[in-house]
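This document opens with one chain alone, in structure tokens, the form predicted alone.
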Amino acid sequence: MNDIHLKNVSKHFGSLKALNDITFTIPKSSVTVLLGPSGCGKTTMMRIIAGLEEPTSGQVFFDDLEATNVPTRRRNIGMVFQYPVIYKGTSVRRNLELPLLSEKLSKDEITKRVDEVAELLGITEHLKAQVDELDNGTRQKIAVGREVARQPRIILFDEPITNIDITAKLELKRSLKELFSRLKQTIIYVTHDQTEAMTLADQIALMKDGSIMQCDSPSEIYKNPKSEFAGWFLGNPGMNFVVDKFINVKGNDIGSALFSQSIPLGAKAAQVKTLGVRAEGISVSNSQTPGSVSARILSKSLGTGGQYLLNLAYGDLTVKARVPHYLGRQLENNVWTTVANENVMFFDDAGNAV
């Protein structure tokens, strides 16, 4: 297994800067998800790690060995793409076996690997079937199985569940989660889908405009985003942002229509231009409680997991709050809310956490 180190890696396509001086580490035997919007540089980074692109500057290391100019075929990696790469006109078992034939393995070892991978991915019942008879989701499982069975040191996944239907997508996501938990390989997974990232990753490298904005565990990025971009990109809905015109700074304290009392911040208060609060960080009640603030419900809708999403108005300020199903059904018109200090984030005029 290998740690993968990128040191000051940049990639330019003419005047376009696809990657900007990136330095970070992908730990061995872990799942690192490169997450971000289209065009942020995540696929370019993956291709540089694979040896399919050369960096304009910087170095790539596998452990302490530099791999920047090592050909792809010598990097001992596997790759799974958006569209399943399989051999048509053959059985599922044959598809899984073929990449192993060049490995000089015994017939028993090949059979063992194929059976183990098929069981992991839940396709044992399809081993005798012709791949042409199967749906796209199952074909993608076969493509995954082909790379896993080879047991390369590193496996790269380039948005592997983007182009399959929603039911197959959920099933394949569950299979990948189980597979990754049992594999010893180093996994790099590229996606623009935050749900996939939060489900599968040990660490997320959140990217924007060719740079890594934050690299942390899924829970850490969600709970403690280091930028407004991270707060907005992770979350459904993204973090509420209260801009400076709705913020009152008095000395070293900060207030807003959201709070009944100001929050003491000390000298940092002067840097704050935006407040951030997650939808679930706003507690909502039908009745007034000590320290609660009145708000008006503009709308409510049933969301993920049966929870209700509320649009709340505090005068001209509007925010989103998430509440349990039983409470959401009861709420009408006016409510009372509280926001604990620990649920509030602070950002400066550059959008960075203070």
Second form
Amino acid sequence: MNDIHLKNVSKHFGSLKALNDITFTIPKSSVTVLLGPSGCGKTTMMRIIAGLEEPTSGQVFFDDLEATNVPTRRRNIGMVFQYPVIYKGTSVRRNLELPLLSEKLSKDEITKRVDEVAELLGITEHLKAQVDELDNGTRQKIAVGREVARQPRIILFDEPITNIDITAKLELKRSLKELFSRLKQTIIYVTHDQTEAMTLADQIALMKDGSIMQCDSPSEIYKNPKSEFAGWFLGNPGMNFVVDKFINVKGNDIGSALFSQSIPLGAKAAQVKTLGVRAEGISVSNSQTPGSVSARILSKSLGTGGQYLLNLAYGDLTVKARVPHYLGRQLENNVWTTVANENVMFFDDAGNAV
Ligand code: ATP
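To test you: the structure above is the form predicted alone. What is the structure of the form predicted in complex with adenosine-5'-triphosphate (ATP)?
So here's everything in the complex, that chain up top.
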């Protein structure tokens, strides 16, 4: 179990800067998810932590010990990949035992570890089965079990759910969530899927173009994105943005078609170029309420969890609002909406929160 520190780590592939001067700590015994769009540098960062890639500059520390040039086999790391790494033509138990045979453990210890890990992953009933008989979600659980049973200090997961059949995905995600809550290892998990990150992470490191844009707990990064990018990337749908042509700044007050009254912002008002509001930050009613403004429903669709997603127009400004099922069913044509001041975020020209 180690804290992992990256200090000024950069990685260049020729002229391409895959990682730009990253300084960042991954706390021990917790789950850190590296999240971001394709090509942002997640896998490169993970490979550097694993010792599979050398940084162009910068250092990696496991606690206080520098690991930058320590070979992978001496880092005591487990790795789970997109496709399950298992031995076909053998039983599940044998698959879980094999990595332990080179660890000089007693037969009893091996059996104990295999039984424990099978129980943790809910695959005890399959121990005698041949791996070839199982679906690929269960095979991925076996691949996870093989790494967990070795008891490495750090376990890296590189998009382990991405290539699993849609039917097995949910069960595997649920199983990993349960597993992570019981493991003491430092877990680093790479994904481009924000729902997976929100479900599994203790902290999310949100990456873009080789940099970490924000590193926070899932709820913090969702509620207080430090950039428009974070507001857009986290959430389904992402945050609504109201760009400057729909904003009126008068002195220190900010107004838009979303509000009946402008919001006093103090001296920061001059910096604001964009407003951000989450879909659930817009309160919708079918009758006029104090301070509400009217909006037109352009479309409505049933979203996850039975809630309705409305596409609303305020003149030329369009935003998405989320409403409970019972209300969404009744709404048609025009609605009345309010947005509490605390549900509005403000961003500057560079897309950073102000
Ligand atoms: P994905 O989700 O698509 O795997 P990622 O966020 O993991 O993306 P990386 O695989 O780390 O991104 O790649 C970051 C950038 O570095 C990309 O532009 C990629 O093409 C480039 N890259 C990665 N490995 C190499 C390599 N060995 N040689 C050249 N370029 C590379």
